[in-house]
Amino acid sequence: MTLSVFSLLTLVPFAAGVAEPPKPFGVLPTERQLQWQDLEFCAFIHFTVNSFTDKEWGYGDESPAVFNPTDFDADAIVRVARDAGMKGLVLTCKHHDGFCLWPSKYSEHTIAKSPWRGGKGDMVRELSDACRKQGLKFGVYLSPWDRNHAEYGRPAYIEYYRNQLKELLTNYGPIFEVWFDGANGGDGYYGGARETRNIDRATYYGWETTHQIVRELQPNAVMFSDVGPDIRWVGNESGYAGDPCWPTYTPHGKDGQPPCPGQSMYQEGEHGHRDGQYWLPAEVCVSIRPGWFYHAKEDEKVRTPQNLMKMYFESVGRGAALLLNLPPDQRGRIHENDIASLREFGDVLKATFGTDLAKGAKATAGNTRGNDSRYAASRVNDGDRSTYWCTDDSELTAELTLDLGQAATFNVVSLREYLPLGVRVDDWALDQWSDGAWKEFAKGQAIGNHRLWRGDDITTNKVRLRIVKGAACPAISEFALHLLPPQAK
């Protein structure tokens, strides 16, 4: 297996006569997802019969014919994904109304009875491709409700519907995430039967069974529903995260019902649960548009990049993922007005993120485990998420400074906790050094993955982080200075 970055510290034996690693503190994240969390900004991309007849869920008796995208080019959809800064892709391969991306041997309602490519094209395995080719993770989206399918309801749609799942799980290469939608059951064509079919969300699916499934096909791969079991949705689609937002989770069915994708107190995903049952980070997931399909009349509403830095902050910067939908257009690209948007952004994110102001500064704490250099201030500026400063177990609350040599000016601050050792930090606390003494400018709950900071320029050359309550002794693997370019604010 393929181990990220957080995972080689603790590999590395440590010699005698040295401190010994702290223990790991409450639940703790697996390798696959502490690889989904690294990557923290990706793309969704919604396209179906949807995009063509103006809808945002299909009823399922849209013709395949309807889907003739005249200039559809999968490298394009990519490059405008990767120039934005993002590291991955979900595509949605089913939405609601049926039509599958890809010609399912299982299936007449695809892309193969379509026009497009003259019904021999195969729009997973383009934009697959182009994700490999551009250095893109690459993920699909298989929606349980299918309201074309005509034993939808019944135990058939459920082989159905796993054997589109191996299709998707071993045709397409490393898949990184799959996305289960809570959407299930209502109205819908079945087959020409135009009638309401409601399941039992908790049985009907035989989660279980699926989720073995991908395990087996696809082991480095996170599943999202409203309950996991990887990752969990934010529970809102309005781009942002709770304040704070902790990894841990416990989900609760609703009206007393078992926990379930589509029955679940959703909301409570917001902000988690610090004493939470599982690991289970949240995903930010929200469109550039008011709509997740393409509608001419939307053109004009495109998010502005002031608008997406906003919720990157309120949602990577929360310690949560952020999967922005970028719809294609009919014409199978993505509107200009869009790439506009995405590319004033990601000039912005660049501007911002690739110089650390902290970068070379002298950090000193009032604390090091066992006065080890492996765990020495340093490790928070040192450019290295594997390496994090750490304190003695008796040292729950602790300070770092970090002294520039002279003053910067910055105005976003980005902490890392480093998560094979668990979410550690309960409350946390910023200042500044101004007028000859430490003056506070900021303070929180949570840090976790990853919490951004930001507000008025500041100016100085000293800035302190203060753990001012921690469940466990800190392990910060970052502690940086940022600045913001003006138009950004």
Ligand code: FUL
Contents of the next structure:
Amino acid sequence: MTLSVFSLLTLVPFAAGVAEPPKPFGVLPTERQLQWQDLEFCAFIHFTVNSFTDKEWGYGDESPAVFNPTDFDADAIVRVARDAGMKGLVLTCKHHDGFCLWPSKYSEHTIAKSPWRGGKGDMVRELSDACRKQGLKFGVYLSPWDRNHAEYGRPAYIEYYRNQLKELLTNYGPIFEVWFDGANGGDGYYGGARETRNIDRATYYGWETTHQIVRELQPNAVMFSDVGPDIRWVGNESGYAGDPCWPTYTPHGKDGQPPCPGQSMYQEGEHGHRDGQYWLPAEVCVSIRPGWFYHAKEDEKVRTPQNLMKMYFESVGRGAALLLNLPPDQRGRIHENDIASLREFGDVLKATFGTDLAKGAKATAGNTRGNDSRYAASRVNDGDRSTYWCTDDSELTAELTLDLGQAATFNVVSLREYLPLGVRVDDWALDQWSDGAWKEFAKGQAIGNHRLWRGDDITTNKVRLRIVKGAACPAISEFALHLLPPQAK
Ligand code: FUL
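Follow the form predicted on its own with the form predicted in complex with this ligand, if you could.
And the full complex, kicking off with our chain again.
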């Protein structure tokens, strides 16, 4: 089992100290959620018959013969994602059209009936292998809505769906994320019936049983949907989380109905709820192009490196995760325009966050928990996310100063709370030392997994973090300073 950075703390023997760690506050993340929140930035790969028929939602009557990428290269796709700084990849193993990218033994509507690799290919295998080889985690999207299947809408389809899920969860190594889409447009081919089939979203899929299958076969995998159970949809496909975006959330149904995928007040996902009943961090899924699937007519509509950076700050920088879609083209390659944009974005991202201008700065705090060095101010800039600065229980407001020794210029501040203790901070502010006095340059609500501020260049020798309001004494694991180059703005 892989341990998140947070678990390491429990492996370090306690140094002689006087203070107990603070009690956790509110609802808390599970180990699998912590591992997932560590990743922050992953790739989404949308690929199916649509990539060849120029559609976004296949009707389900497409012949498998149309699926024939001429130059598919899983290693090349994964390399593009890895070079951009992505840590995982989620593949549409089956989209709404029902076509399977692996040779499922439960279906005829699969890659085995396509000309690709002479019908002997398995794209889930090739991509999951490539991910493992290059150090990315691998996740699966299996559309609950299936416009091809004759039994869709009836109990037999649920058995089929679960059998397919079992194939994906047992034959392809560790799975880090299982993606349950809430979309359902009703009409489809359905084995030739060509009709509209409406299902009761709350009861038809029997989600609890399906979730149990995932827990049994892949206990470390997180499950995504509009309403969890592990991670939630942020509520838009435009590439931003709300400000603030709490990882805590209470899913609400529509019109008093129970919440379920495809039937919830998903717009509330943008901000989450400060006192939400569950730890359900947000995922921002968005495409690098207008569509989720490749369309040649969108080759000139690829997001620019600057736009990707904006999305990064408005998703990862608000404590959510960014799942950025990169649709392979008819060759089975990521298009050159997408690669060029990603490369520039990825290079700037690495250069910016690769240098912490607060490293080596002298950190001092108004209060340190029990004067115990394990909770000292210096824990915020030791480059170790498993350590944190913390105050006495009575101190809900607090301040911490970084003395840089000499003037430095930055335009990005990065803050993190120590997540295993919950979200403790409500309001925060940042000050710069300027002409012999403190001057506030930023303030906000919520820190959580990650909070990035970016603004104009600031040159100063001292920076201060103020916790203005907290529900419990703060536990801050990171306070870093970075400089984003001008071309990234
Ligand atoms: C939606 C789907 O309908 C889109 O086709 C896409 O897969 C997106 C990520 O989720 O619900």
